[in-house]
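So this first bit is one chain, no partners, the form predicted alone, shown in structure tokens.
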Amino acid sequence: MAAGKGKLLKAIQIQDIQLHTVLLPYQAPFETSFGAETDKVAVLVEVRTAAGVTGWGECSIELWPGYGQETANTAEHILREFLVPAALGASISDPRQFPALIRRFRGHHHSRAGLEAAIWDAFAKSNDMRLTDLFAHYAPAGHESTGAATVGVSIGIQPSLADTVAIVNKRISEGYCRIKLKIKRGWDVEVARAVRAAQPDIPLMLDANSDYRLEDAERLAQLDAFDLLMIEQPLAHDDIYHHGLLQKRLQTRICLDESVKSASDLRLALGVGALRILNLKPARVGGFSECLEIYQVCVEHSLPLWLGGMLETGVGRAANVAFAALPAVTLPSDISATARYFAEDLTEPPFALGADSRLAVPAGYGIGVSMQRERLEAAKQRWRDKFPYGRAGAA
């Protein structure tokens, strides 16, 4: 179903765009340094072209402004009053200059990419393509989809040392190959050496979410003696050059997270020696033209890359599995199974983890996944019964 870089592709209009907020439970509260989620709130964009083809895409938000700036109210209030009618009406002959019609606005990353993947989405089906195989048509030559996603996971703070290699002993035991921990100060020598005593041959990282200071160095060097993968995002989410002042200090590579919003940022970044990996999340740069563009830095200066996950629903899911199976993402992404996180999906089939920690990308056209109406208005009603004024913390 792959088509050739010479293959001249169907326009599509776009016709309509409706907006969904969900909330679904999480199988069990997720911790971070940013504090513990127990729900993942979502915008859902639901474009349909002229032709009646329909696309999805999810703005991963979350229930208050802690990883990014964004939440629900906001993703909804941007793409309402400013993205969707710049959107609305426009004739699309490459997913990639939708970022040029809403060029006026600024910042909104995570609302903008829930808006790109729709499109994207449309697009593909509407040439009767794979999602996946669409990335690679726009990406570099040589570059075919390898058909599936190689995937870790990601594990909370768990209450004791105890708890958390407990729960890496059975995500091993379910086929994950690479593990994460999230670490905060005063949660990180200890759990990095709990674990790795109990698993001493695994590949192992470590994401700090943006909550050490460079005055922390000698702290964090001290995790140079658990042979890590990496740590991720040790300072602040929009510092590059401390970054770089750190990795001088640390045998461990950094990969960057928040601060590299753009191809821009990771040449830069690149340029001061502030990582030696990289955390893509479309969500982060404002959709997938941005990430077939930092794809392609990638490829140039031999980056290891890997593709982050805001525990999307199954439309955000389908479409990350899709651009993680290019062959430049060379390290397993943050991209886990649905039963990882939901009891009960939005779309079908689910995303099971297979052979070698692999998800396989779905076989239909698009993102491969087919939404469930009655869960989609089941989620919609659970976002309004539980934040009946649409914001976190209402009664």
Contents of the next structure:
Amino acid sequence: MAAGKGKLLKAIQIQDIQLHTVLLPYQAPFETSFGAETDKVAVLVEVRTAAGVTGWGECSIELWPGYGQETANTAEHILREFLVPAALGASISDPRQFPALIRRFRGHHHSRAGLEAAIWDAFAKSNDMRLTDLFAHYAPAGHESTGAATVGVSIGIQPSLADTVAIVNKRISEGYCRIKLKIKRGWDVEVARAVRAAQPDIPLMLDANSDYRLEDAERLAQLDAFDLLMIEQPLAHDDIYHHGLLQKRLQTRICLDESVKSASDLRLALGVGALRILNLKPARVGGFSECLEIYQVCVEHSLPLWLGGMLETGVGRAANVAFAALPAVTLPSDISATARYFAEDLTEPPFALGADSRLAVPAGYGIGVSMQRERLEAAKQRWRDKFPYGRAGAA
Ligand code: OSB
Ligand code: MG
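Take the protein just shown as the form predicted alone and give its structure as the form predicted in complex with ligand OSB.
Full complex below, order starting with the chain above.
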């Protein structure tokens, strides 16, 4: 109902902000066109309000500046030196005011998204609201939370075609309704053919993470034979124009990920026909305020939308589920059950895959999951032990 939308919400004052850098082992290494990652690294942001409410946010990063340009060290630096001081003491009566507080700093979207997410969580909790309902409050009229996110699963590059088919079959038997396969040059047409042969009906998509160039258009057009839901980010991470040229040569719809870092990028991409679907990642676009603006653009253009993921801990995953439960997120999101990522997450309860390939939004206020302090301390220790100099990656 639009009933909640007129509601006046209570302001919060940011009193304290703590940063926690954690390392959490994945169930299995995740390989993309950049290489394989064995552990999740994240800088978690803990915000405390003057009224004593705690909010959590996650800076989604990786060990290398591969997908994104930030690492744990750069995120800590930018937060500690610039973003945190700008937020401390601020009084916020609408979380969308936060970007203005840090407008004089450019870039570092993953870092700013983590801090902004903690503020959104604290704001929702301070108003006795689920984060999903707070997002809906600022969404267009008539857009209420559906209470659950429809999700798929993203499968990394496997050692062989047989391994790929085996893991796809396993994920489908677990209940996932949409499969995404990571591809790279030399690992594309054959893998699509093998999986399509094994699973003729499953909604299937590929994610190239920018491994191709426009000269590869003929190769990419061979993928049209496999009835794909979409191909994600075939060309360079900073390219929009050539995606427009490529789309004219493909039947398969192009979905952009890396190339759309703001609502402004999205308007440009729409203008040159560079995408027919958007993967929206809160970290990539710099936070949930920008996500809401992008959501609005998608609604105006009837552009199909889904939420991407970066193998987040429960903190980031919970916020992503809250956003993915909005009604214009019409395609399955890259947010899988906790067990697909970690043996033990930092938050409780875990996310479990329900009927119809859905993850339910937890009932609690804010992100709806609670931090397990002993696990948090262990994960911080793991980061310090494995990277005692805080270095950003191992050779
Ligand atoms: O390109 O979508 C991507 C993970 C890390 C960095 C980039 C990407 C991904 C994924 C994982 O595909 C999706 C998930 O969180 O399940
Ligand atoms: Mg992607």
